[in-house]
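Next comes just one chain, in structure tokens: the form predicted alone.
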Amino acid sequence: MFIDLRVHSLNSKGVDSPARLLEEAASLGIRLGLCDGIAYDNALSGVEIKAESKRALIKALRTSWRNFDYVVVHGGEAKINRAATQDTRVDILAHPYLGRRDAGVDVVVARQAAQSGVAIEVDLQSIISAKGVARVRQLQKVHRILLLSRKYGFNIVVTSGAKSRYELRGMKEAEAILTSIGFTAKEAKRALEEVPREILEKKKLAKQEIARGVRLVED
């Protein structure tokens, strides 16, 4: 199953409910993550940062980061690429090539995203909005990313950045896209699928720690 999770709604920067948009998820039999920065009662809830300085974005993660089921940093910015992929609440770096002409991740980030265990975002609604030679110069920012990430073994994770129940894609076709611009299948799967799993996964038990490194547990 395809766990989707930057997908905007009506809350944030999207169009479409949260309801519609969860009910066309459920038709293409995805998992949403609704990334409005609001705590769902009936959907995974995401919270995307946009920081100005590195001082900002440490101060908005002590205040937000356990409140979600993610974290989303929007990445772009050289500064917040670097900062986003220092810190370990992050889960996810958003589109770190937004408004760039090369693809946000240099060794330095790559390296620090490994290290810290935070996901590069490939979005795919970036690659099928973009026409001629944009599209090109996109397909060469991803290409770059997922050739960083088999060198230096950080995380992608893709997400359809949908802002409308039309930008929504099924397992099926989000694999064949990613499959048509380099990735194996295997790679596909793991960025769709098993990635998004982990970060949920992980962000489950950091919300259990008391303290860093100290956990409430259950009898």
Second form
Amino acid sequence: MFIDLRVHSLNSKGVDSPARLLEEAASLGIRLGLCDGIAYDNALSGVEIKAESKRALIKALRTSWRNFDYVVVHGGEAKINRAATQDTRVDILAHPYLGRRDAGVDVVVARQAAQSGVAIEVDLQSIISAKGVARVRQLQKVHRILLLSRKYGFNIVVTSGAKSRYELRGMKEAEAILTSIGFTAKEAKRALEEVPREILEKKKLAKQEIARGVRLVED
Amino acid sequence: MRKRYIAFRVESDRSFTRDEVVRAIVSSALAMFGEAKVAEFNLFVLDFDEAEQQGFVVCSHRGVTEAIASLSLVSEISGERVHIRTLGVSGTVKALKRKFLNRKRHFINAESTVKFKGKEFVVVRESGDCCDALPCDEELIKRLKLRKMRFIGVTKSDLRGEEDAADA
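For comparison with the form predicted alone, kindly provide the form predicted in complex with the partner chain.
Next comes the full complex, and the chain you just saw is listed first.
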């Protein structure tokens, strides 16, 4: 099952209510993570941190990382891409290529992401909504991230990046798009299903930590 | 050559004609895969029901992934945001119609003013628990315009919740 971890509802940048998005997700057979910075009871809740500097990012992480099921950092700027992949409290670096001519992931970011376990996000919406030359440039960036992932071993997580019900995609649809642009079937399945599950499990364990290396285990 | 039939449904804020849908699917496939590849997987829109906004395409059995990708990559038709949802794949038209094209999605046109999150909306159409509503708020209208949409999506339980809160 595709676990789509970056979807925005009416409560942040989207146009549909959380309940409507969950309804649409159920009909598509996918699981949704609402990245609104609100802790929902009935859905996976994430927060997307948009920071101007490394210091601001660390400050935002300190206050919010325990309150949500996963933490996403709004990427794009080189210094933020680097800072986010250094911090183990970050789960996903979203669209590192946003507003850039390159992929936003270089050798340093790739190594750091592999070491700290931060997943690099590729959003389907940036591919779907781009046309002509813009789509070619976007696919070049995705290929670069894919190549670096194969070499350095960091995780790629694919999300829809949806801000409306029409931007959500089902598992089969997302798999078809990914395999058409160069992912192997195994890589596509991992990016859509296994990596998000690992992120959620890792976060669950991290939340149980009461001190570094000490975890509270319930009977 | 073995064939595969793929059922799809166009989901959007308005209905489209067969011509508009065929043009969008073919240009999406050509833009993504090019003429040579599209000829190889033999994509062809066989049928489209304008009333139900659903239909099916045919392709070679080796080109199912590319055909599904071509459908999924359509993001807008005539300037309106859409999702061409793949309903299923089958080896015969008969089985495809039986399995995937038998369910109909009926929209009931409604016009009632409701309050949700302290803002006024006009519910335009309903289908099951889902409602499409026209916002009166400037900021939301701008947000919808940016996404090339007309209505925001809410559920009846959302609207009931607001009523309950208002009552309390």
